[in-house]
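As structure tokens, one chain now follows by itself in the form predicted alone.
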Amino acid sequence: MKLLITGACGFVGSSLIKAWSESGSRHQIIGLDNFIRPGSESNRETLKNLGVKLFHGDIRLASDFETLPEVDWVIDAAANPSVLAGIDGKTSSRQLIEHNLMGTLNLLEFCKIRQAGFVLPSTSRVYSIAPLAALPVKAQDLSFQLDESASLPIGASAKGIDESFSTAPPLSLYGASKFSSEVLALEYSQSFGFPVWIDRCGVMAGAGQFGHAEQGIFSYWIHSWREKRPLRYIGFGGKGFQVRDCLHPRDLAILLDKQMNSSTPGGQRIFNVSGGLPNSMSLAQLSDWCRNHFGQHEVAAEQHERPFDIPWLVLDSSLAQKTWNWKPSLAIEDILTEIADFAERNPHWSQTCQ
């Protein structure tokens, strides 16, 4: 199968490629990357050695697609992944929309012309901020836990947030850009007859992830702790009880193979894809884990809360498990250990990726 992976030298794109190489997959992979993210250059030689043909290009520029070869599927792993993008002063709102929505439009036009399938790794942040922030939680074992005795909104259960949870705005500019991309992809699929799969992922985590909080809190926390860089618990009492789940891209690669080999013409096209409750952890619990591995490190506490911060977000991927006979194979302990081992081998990684 011939694949085009955008953001190929980013963490998710490069990890998918490495996973398929390690599994003995016969995919022929073409990579596209604009190399603007610190750290992406570090993956260039590795991917070339795996036989990936890399193109320097920007998904915001339609002309950069004109010389790309024919492919069977496009996997869009290029995006600005920060929920604060467009409002934090580091990226303009226009830049965010150009990357995440207009880039998707150019990819869909490419798929329309080439009749290639399209896979959009989306995000849990397409779910509505207000009902997420209002979820009833209780503090227990250094973390927030969902209070199952309280009334829960549609789409929330002990297993987490499922696909029926509200996607009504506000979502954040980032969440809105990804949700708009989802809608656009489904409309293109219906109008022009090529297959589309949308996978709403939890926090992606693993070795080699760039050292920025917006690209993955688990990796950022471990590298920062190991390098004795400043860390803060922000909001929610400054205790670090807020909870997220994590997923390794290797497990995503297994699901993508199933989806790209499916001949199902219709039906459900959107799936939550995550580590779920077993692979969830609070920042305070992650600090305990780091303390056991690297020794003591102080974490500052700030009471103020940022826009779009929420106390508990764990995805329920039961639908993906039922539909595809898929579930994550890598436990959170394995993922954290992999990141920690990488941090030991690369003691200045956070500085490399600045």
Ligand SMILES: NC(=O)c1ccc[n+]([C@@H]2O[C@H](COP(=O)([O-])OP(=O)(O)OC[C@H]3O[C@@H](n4cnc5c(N)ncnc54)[C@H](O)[C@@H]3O)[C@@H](O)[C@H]2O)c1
The other form holds:
Amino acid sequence: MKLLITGACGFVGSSLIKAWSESGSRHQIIGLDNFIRPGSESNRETLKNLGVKLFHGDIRLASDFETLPEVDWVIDAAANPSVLAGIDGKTSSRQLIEHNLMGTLNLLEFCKIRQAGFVLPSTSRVYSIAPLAALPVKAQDLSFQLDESASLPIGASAKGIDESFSTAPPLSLYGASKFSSEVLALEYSQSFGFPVWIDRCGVMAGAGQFGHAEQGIFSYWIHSWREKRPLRYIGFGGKGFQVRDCLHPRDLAILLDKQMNSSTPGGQRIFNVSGGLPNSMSLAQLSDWCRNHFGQHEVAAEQHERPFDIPWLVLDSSLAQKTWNWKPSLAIEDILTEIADFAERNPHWSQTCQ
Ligand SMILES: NC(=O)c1ccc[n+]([C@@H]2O[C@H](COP(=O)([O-])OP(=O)(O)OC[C@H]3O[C@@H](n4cnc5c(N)ncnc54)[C@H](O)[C@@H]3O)[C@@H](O)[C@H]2O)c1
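What about the form predicted in complex with the ligand, after the form predicted alone?
Below is the whole assembly, all chains and molecules, this chain first.
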């Protein structure tokens, strides 16, 4: 298949390309990136060596990809992936929407003209903040666990948050940009007859992820611990009991192959895609893991939560597993070990990504 991957030099884009190269897939890949993410540049040579035709371009500018060759599918992995984007004083809200929503619009117009399919790696952050923040949790084994004895909102169960959970705003500007992209993608698909798949991913994690807390907490924590950089447990009593699950992009690549090979029209287009409960861990448990691998390091405590902080966010991807006969193959231990090995080989990685 001929694929256009935007944000090809970012973590998800480059990891998908490496995964397909390792698995011997015969995809012909065109990559496009504006290299706005510090660290993305480091993937340029690797991707070229894997046979990717790489273009320096910006999805905010439709003319940057008007002259690109025909493709069968577009995978839109160019975005600002931080839940604090637009409100952190470092990035502008308008620019976040331009990258994450207007960029998607330009790509959907591209798909309409070329009759290419469209894959949107979306996010668990399309789910409503208030009911997520209010999920009943109990503290056990250095982590929050969902309190199943309490009443749970629709879409929440011991397996995690499923696709029926509320998407009513507020979601965060980031979540809203992705949710709006989902709606636009579905409308374009319906109106112009090209296929769309939307995969709501939880935390993605693996070697080579750029070290920012809001982008990929597992990688950030491991690199920071190893490099003895300051770390903080933020909010929820400052104990680090907040829980996330993780998925390696290699597992996403397997699912995308199944989706891009499917020509089923209509039906379910939106899926949660994540590692789920078996691949979940609290920050305090992650600290234990790091201590065992790299030795002692202090973590400071900060009592106050930030906007959009959630104590327990685990996605239930049962629907994707059943529909696609797919399940995550990489266990959290494998993913953490891969990141730690990469950290050993790249001892100043955090600085590369500043
Ligand atoms: N990282 C995660 O844990 C995670 C979780 C869920 C969903 N996602 C989604 O996956 C996608 C990729 O995330 P990531 O973690 O690889 O982020 P990343 O920052 O590592 O990669 C994004 C890439 O896109 C490029 N880019 C940004 N704006 C661009 C633009 N306007 N034009 C062209 N290139 C541009 C950047 O230079 C970077 O190389 C995003 O859509 C994000 O919402 C990521």
